[in-house]
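What follows is a single chain, given as structure tokens, in the form predicted alone.
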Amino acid sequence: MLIEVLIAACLLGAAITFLAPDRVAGRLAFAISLVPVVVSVYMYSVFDGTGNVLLQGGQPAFETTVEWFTLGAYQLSYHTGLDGISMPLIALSTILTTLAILSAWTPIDERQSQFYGLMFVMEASLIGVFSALDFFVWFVFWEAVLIPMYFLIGVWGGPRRKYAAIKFFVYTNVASLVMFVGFFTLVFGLGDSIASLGLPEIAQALNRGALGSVYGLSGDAVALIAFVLMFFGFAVKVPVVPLHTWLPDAHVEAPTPVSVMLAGVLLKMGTYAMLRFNFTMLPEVATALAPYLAAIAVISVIYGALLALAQQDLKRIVAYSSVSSMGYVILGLVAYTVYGLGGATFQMISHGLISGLLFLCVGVIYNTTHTRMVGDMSGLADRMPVTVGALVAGSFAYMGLPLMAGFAAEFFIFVGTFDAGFAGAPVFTALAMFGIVIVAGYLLFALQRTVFGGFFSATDYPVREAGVHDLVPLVVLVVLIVVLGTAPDIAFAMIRDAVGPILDLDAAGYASVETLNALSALGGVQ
């Protein structure tokens, strides 16, 4: 009952904070927002799963099941569960939520109590995203988080909010639409093979091939069908190139808690729903289109990489980067290898810290100085120590340094990716790898232009240290991305454990004897 505890404080902390007067909500809001945080951290601590939850064998941690009412054929269950893929972005999600919290009380200074109530509404959306494993509750949370998440832009926004949030909504919505009906193709795939729309069943009755023909089309393209349309539903919410075009309006006009959520759990949300349906429930298709996804996700790293090179406002080259990030992802899901899987999962817990961390330091520069814009500044550091210093060290970790999160995600991948065995796998992970020159180049630019040199602001507002509260959450995910990247076997562990039985399945949905035994080998499965 510990997922129905975290979202039950949410709800409840929406209700309070709602409630509250302005000028006490955001403390409120802060105190309450910790008592997730101390429940996912216990639940991580004590966390009991094993392998994968949708395949045979694997063992849910904090499970609940409850008959909720029939569809038709299919009976319809509250059924919630964690394992090591889902684990470690419920954590994510609670931290970055209290962090997004705390860095809220400057910008945000009307309308407080509504703020971080929706705040807290889609805080227990997404921890019901990673925790259902029946579609119909998965698919009511994956909703639920467009509502708080328009309001959010939409009404805090800047100066184009309203263009930004409709577009978000639009996008977002249609993609969701598109999804429903690439998964239902599934379902009436399946017909009597299942009795409910639980993802295990579903996943398993796919894994053992009992999926048919659909209006005269074979199972086989039945899967492809589905598998597409899915793909794109999720592809929009990464976002890839071409479809990425919503995220940099959203993030401009987003106050900066937002976009802290946004680019650090939502984007996880399209790669974490690909991983569940696209690769595994449908492993065959998902090795027949390798060379064709994977080309898809270098465009992305490549393509992103070098539209934030052409940026000159700060929050834009963050928004860009995000996308180069989330292709590494994507690559890593391709690879179909325990490294590529684990590493795609674990760069979607780095990502999420790191692209926060950059989006609070850009808030509070930008809190100070009244500007975003690259050429308007320079000298920050002489005024601004920590802040540039939690800067510097997002730059760094972005680009790959050794020690840090994003050095071991991107490892994991490129290892993953390499060894995979769809053709032209090396060639794609070489050119995935050049997208960190790339990334490099742009983020070495805008610090050089911003943070060294002789002071100047084209503004004239005065330039000093940010307050604590701004301050503590950039210490915070500096310390956490230093520890990932230092002790990877702290999350890669957990995930290694639930990605591994996605490999070599047999016809019943399990992992081969072999699979295990190498899994075991590396320290994941005992």
Second form
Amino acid sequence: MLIEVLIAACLLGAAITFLAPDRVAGRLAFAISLVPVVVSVYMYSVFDGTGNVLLQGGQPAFETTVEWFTLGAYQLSYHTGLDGISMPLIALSTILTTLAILSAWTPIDERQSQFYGLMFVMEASLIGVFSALDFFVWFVFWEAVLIPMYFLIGVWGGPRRKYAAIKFFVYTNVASLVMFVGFFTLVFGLGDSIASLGLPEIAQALNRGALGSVYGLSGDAVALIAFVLMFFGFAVKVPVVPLHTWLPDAHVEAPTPVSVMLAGVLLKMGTYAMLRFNFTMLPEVATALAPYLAAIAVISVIYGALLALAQQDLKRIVAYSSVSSMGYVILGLVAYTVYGLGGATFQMISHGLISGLLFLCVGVIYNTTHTRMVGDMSGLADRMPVTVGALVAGSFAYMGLPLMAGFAAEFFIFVGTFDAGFAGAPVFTALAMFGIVIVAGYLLFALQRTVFGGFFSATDYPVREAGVHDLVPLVVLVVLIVVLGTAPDIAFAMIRDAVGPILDLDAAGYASVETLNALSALGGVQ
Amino acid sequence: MIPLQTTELSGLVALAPTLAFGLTALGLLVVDSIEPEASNRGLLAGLSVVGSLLALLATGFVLFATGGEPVRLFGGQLIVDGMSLFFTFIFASVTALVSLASYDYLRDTPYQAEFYALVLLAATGMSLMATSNSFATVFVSLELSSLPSYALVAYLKRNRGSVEAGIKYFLIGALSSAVLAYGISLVYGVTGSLLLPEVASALSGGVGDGLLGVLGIGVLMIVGGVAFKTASVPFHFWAPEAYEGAPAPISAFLSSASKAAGFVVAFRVFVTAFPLEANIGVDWVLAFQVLAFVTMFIGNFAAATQENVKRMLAYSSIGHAGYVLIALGALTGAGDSGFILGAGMLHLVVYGFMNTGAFLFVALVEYWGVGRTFEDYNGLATQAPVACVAMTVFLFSLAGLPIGGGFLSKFFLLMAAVDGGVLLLAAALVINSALSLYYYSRVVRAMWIEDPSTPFDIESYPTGLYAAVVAAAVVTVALLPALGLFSDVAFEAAATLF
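Okay, that one was the form predicted alone. Can I see the form predicted in complex with its partner chain too?
To see the whole picture, the full complex is given below, headed by that same chain.
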């Protein structure tokens, strides 16, 4: 029931803030948003799920099943539950929403009640996406995320907000449609072997090899088509080069709190769904296509980083860097080892925190200086030390400085990928690692020119330290990043428990328990 | 004779929903003749709302009492079963919403008692259409629902658009009635019966070669009559004019309830009278496949080019008729017929709420005197956020986003098309849904994202209209989790026809 409490609290919060007068909406929204945070942290502390919810033997925590209706031969249910993959993402969603709401107090100065109402609708939908275990419930939440996002960018965004909002909506909606078709190809292929559209049932039926032919296509062809269609659908959301062009537009036009949600949580929907649908349900196709997928991932890493290197706008730099970081997630998934899959999931959390932090820092700097261009300011460290401190910390975390979350995540991924069984895995890993060099390049370059040196600002606004409510989210995120970096097992133990079963079903058997144990001893991550 | 009498008695009870509509209409006229001058708007609107809600309650009661078992009346001319009660539920809900909304919309117009009486008479005709089990009652009840509708479209008699729309609607309506009547007479000539089951049994033995062509022409003419009532291509030309010119609550009424009434006739006539296995000279399933395909594309493409919200909704309602026609076009015998027909019924019930709500929002905007084009809607959300949330729900649900029941009912239609093996229609449904998102989101964008192009100030927030719009929105959203309550009834009701 606790998942439903989370969703209900968000929806109720949405209704209350929507109807509240503008002047109290921000404070009210912050107060209400603490409820999901407290509940999700409590859930995290008492979490008792085991294994992977989609696979045999997986036991979700906080499970709810309510019969919904019958669709022909299928029984649809409202089915939710959490395992070690979804639990950290739920916690990430609630915490980031609260911080985003807090950071919205300064920049959002019109139609506040509607803004916070939509933030809550989005939070509810995100929790739904990460917890739903029935395809229909999941799809309802998946599509529901688009609607608040469309408004949040379209109403409160920058000068080209209408264009960005429509572009976001069209790209992601078309992607959803393609994914939908892909998924139903699988359902038709499974035919009578499933009696519901529950994700666990479908995943287990697929792993049993129940996939039959559809309209003259063989089972293997059906699996391949479904994999490609679903991968495409999710890849737009991630986003993967060359489907990423909506992302910088959306990020640059979106107000800071919305960028935080977009980079922090929304992008994870894509990789989360890939992990659940592509890599859990169709492992044979995933391993067969591994070199191609790895190539896509590495291109995303390098190309995204190069694009970030070319930007002059701080927000664009952070936006493009997301393309690059999410490429690492896909690389980890493709690796198909415990550390690959686990590291990818860990990177989702860590990137959520770090990119959220960087967007918040850029937002605070923009609120003060009213510019985001690298050339328009320098020496900010003197005037706003806390903000700059957080920015530097976030950048270092992004570059993978040890003891911070980014290091742990990338280390897991590289270790996992190096060990992967597909052709040329070490080469792909080495190429992807080169991405870190570029990341360090553009971040240090931007930092050096904006925060260090003598003070200068091209705008006439007085530059001074931001208010307490602007700084609290930065500090909280820095603390979380360090905690997760120094004690990754807070999340990784849970994640590894959930990704392990995925590999046992893999016929090719890339990763074995022995390598897992060996790496644990080697990496000292226990 | 005694058992017969008890059947007659329980038969009248089974007709309670229809009687509730009819008696309320008469009651309204009585109230008006007692006090013709004093136009007590509240009393008239209240009476209509109460009357439709009574019909709604009666529907539920009869469904509960009979369990959807067919009750035949008047020698089988009328049949009260799950199908008819399901559609009466739609008519009663839409009539209640429309009556509620009309309270504010009609605040300065004369002849209000007549307006409500006509609405309820039309509703009576529709609920009779749902129970018609003979071509005779089909024709009579169709006229009973059409004639008041002509008058209602032309109700704003000082408005040129309204009168023109009324005339256009009337002329095309008269033509299609003639076509329908001629088609019925041909079918009667060949089969010698007007009762739908008897037509089927007459056909089961096969008809002479010379008569097969006559029968085929008759069936096609009946398809034409149905196409008129459901505003499907090629008899759709009246719809945009009539919906645009009519008072907005009447547009809501016609595009939701009247369309559903046309479909229930189509479902019953074609499934009962012309079963798939009978050789009737034409393949009506193929005819409906073509109609569905063409109607979807013409409706949606025309809607995408409109500059006027009301006209856009009118064309999109043609597109939705195309979606529901899939339910008939997919009856190829390959799939589960009850499921396929039930999918069409489910879309109509969801559509009844979301489309009525959208037109009532247009009525609200007309009430404010804001205008009808997309530009006029700019920035409405700053003034009326709650109503705009409701409108957003309607539009996204119409487009098939999972914010309301429209997503699930469209999905059912998609499954129905796949089940029936007509993949082309399934593809057309998906393509058209994606296309429709474009023009529906234009309204959403105007309301929420654009700044007001001309400054306007909304002074009053009419209670009746607001209540109707919000109620429709609540039901539209609730139909997403609660569609299961309807789906079982719909599938069972549809399955009993086969």
